[in-house]
Amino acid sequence: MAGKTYDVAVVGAGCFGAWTAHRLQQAGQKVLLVDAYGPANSRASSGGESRIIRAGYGPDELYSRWARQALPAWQSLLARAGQRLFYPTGVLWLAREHDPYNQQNQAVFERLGVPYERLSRSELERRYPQFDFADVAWGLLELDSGVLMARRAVQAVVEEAAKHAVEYRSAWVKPPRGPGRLASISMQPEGEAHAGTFVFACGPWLPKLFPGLLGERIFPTRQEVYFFGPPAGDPRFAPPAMPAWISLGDEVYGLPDLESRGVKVAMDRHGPPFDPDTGVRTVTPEGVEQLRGYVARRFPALKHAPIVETRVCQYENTSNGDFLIDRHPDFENVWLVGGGSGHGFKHGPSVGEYVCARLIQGGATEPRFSLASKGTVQHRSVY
């Protein structure tokens, strides 16, 4: 590494960092990509098996637009990777009688031309008999949305970038010192890397690298994920019979049985604080009881289903759920990119494109992504 200088060094090879490096390389930049544990590693927020990609964001049309822009970029790159890493399962929103969020979803779908169906309670029961819709009045089905196989998808982005001259290194980056202009980063065991611009897209590690600035503005939380084994020979819980689904009123989401891993179900509410390096990644008895109870109510045929797999990952939350994409106030050539807040994975291509444009072309930044807009008390408003 000695003597090498890059246009941009990107720290963090999760979804945001990988796509940022890829977009910068496509724009002609000489790029270094660094990660302490490896692309989409088991400690990363991007390291799970699967993630929903959907356009529904209620009133937050900005994220709906970004999701729609991201979907074809994912599809194109993953097709080149030669692997089946996107499943067009559809995404079903379960709505209550008076449900302003899903009413706003429908209005945004109309404005953006998102293909969807609005389903009555009777239509839901006829089409999806594996669900118990006792508390559901109607539904919205996003027709061309679905599921990304997250860990392998991020690794495919990094592999694609490396084919086109992005240099990847596995190394731990020391917290930068300043202020002023950052000349290099110190990596263990790789040594120093010099660059004109540095992008820190290291998710839940951002508070560790910048404790004074982000220690009280980024909130990593512990999130438990469960996979329930469907009955033998029962096709109702795999695509195309079962879509991915979201019940915002319950703060629960689920994915069908993909690649024979089981039906994935998780709570979407924030868990307790979590350390991505040392946090215990085994589920709790309380979590098991809670999810078993929910699954038994929502899917009667899974009442006694075995839990065939579990995961503990983390959300990397900002105070309200908006992304953080802004210049570091103390380093003129350092950018902070993060705040996925449990919904960011799908937006990787759009985030990469946005960061690339800011670095190369400049221009106005989105106020919602600014550091100044990030509070020190969690008050989630983006789902």
Ligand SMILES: Cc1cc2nc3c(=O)[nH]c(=O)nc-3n(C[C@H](O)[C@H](O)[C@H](O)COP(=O)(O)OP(=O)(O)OC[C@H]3O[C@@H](n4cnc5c(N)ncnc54)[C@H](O)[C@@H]3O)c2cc1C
Given for the second form:
Amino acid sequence: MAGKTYDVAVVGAGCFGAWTAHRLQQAGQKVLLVDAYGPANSRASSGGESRIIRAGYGPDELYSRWARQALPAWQSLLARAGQRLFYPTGVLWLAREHDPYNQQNQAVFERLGVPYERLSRSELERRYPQFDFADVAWGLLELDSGVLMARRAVQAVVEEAAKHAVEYRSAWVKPPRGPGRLASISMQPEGEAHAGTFVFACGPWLPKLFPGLLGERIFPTRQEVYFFGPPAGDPRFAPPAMPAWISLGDEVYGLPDLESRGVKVAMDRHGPPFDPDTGVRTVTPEGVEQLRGYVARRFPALKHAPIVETRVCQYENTSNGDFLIDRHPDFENVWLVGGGSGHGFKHGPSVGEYVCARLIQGGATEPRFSLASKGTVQHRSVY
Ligand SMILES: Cc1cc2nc3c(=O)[nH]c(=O)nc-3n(C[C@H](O)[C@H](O)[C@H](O)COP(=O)(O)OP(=O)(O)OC[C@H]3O[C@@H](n4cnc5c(N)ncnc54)[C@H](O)[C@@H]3O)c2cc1C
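Which structure goes with the form predicted in complex with the named molecule, now that we have seen the form predicted on its own?
All chains and molecules follow, beginning with the one already shown.
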């Protein structure tokens, strides 16, 4: 039986797919958006409570520009949705004495006009007495950056898109058969959809859908996230007293107590390989010990804080952390969009904009997003 016909079918309603569908719809396209488990579901990389939106990317100014373009887009969509899903907590970078990454951050902030403050060690101690800055020499505070409430923000994007010409469907899409021009996708439990173009924005599932092409080019890794309960009635761990913060030297980041869920702390270091469908999503005793130790050192008042919530999510890393946004080499009308690599969320609107422009206007793809640039050995360089 022949299915319906769309201009574009987007597979995957995570952050990348939702924004791509939304932007395409705004550009006048008739769009189908399909997801196997639901927008920002608990297995998706976009699931979970919160994500930092920051401008600092050290030497990788491309992503600083994209983040600055994305922030107002998030704000205006969330305002239209009538939901408070962005918290302008500020983002504090904890810098070491010799810290080329944060020096580059500062230079980029100057070039792009990102509002920031450079804080000395004594100023950090005065403003943020809840931190122990033992190994920190100075800091950079991004003033208008902050935190997006991730799951609900993606759901808001899908709801906005569905109010217009995006049709949302819950189904699992079978891997397409090629080569040549793809006419349709088959879905489970049932259905077929025809479209002029297909976008597979399937995050950590991309290697499963395209094992030959991406099985060794996207590396889903297991990441543990912890929420620590602040002392009763203590305002020091919630905004405005506490910003989101990043200590690149420790490969650790944290978010203040937002919506009373607790102080979020996680390692940014890549964990072991992980299956997004079947991977066990309970934290390990080693992870608990590691994070407890870190929190006790960094925040002495949280030394005995209870862990009030945990999550296990996965990053969907490319070899170096650059996104993958390119045409499938075997299909002239299939695009691969993913490789968010633990930092993609904030860029959703910019990814959507970029994919929409490539599909409608064409033009050259950014070499850093190309399939050709994706290696089969992990060597992370984008943080
Ligand atoms: C713990 C953690 C912390 C992070 N912190 C930050 C942060 O602070 N700031 C930041 O900017 N980024 C952060 N990131 C990264 C960011 O969240 C991800 O890069 C981004 O959410 C990836 O979105 P996506 O749409 O590519 O993938 P996903 O959200 O995984 O979406 C893919 C979707 O495709 C669907 N799908 C897959 N296969 C099929 C199929 N065959 N048929 C139908 N549907 C299918 C899935 O159900 C899923 O919903 C973090 C990630 C993690 C895990």
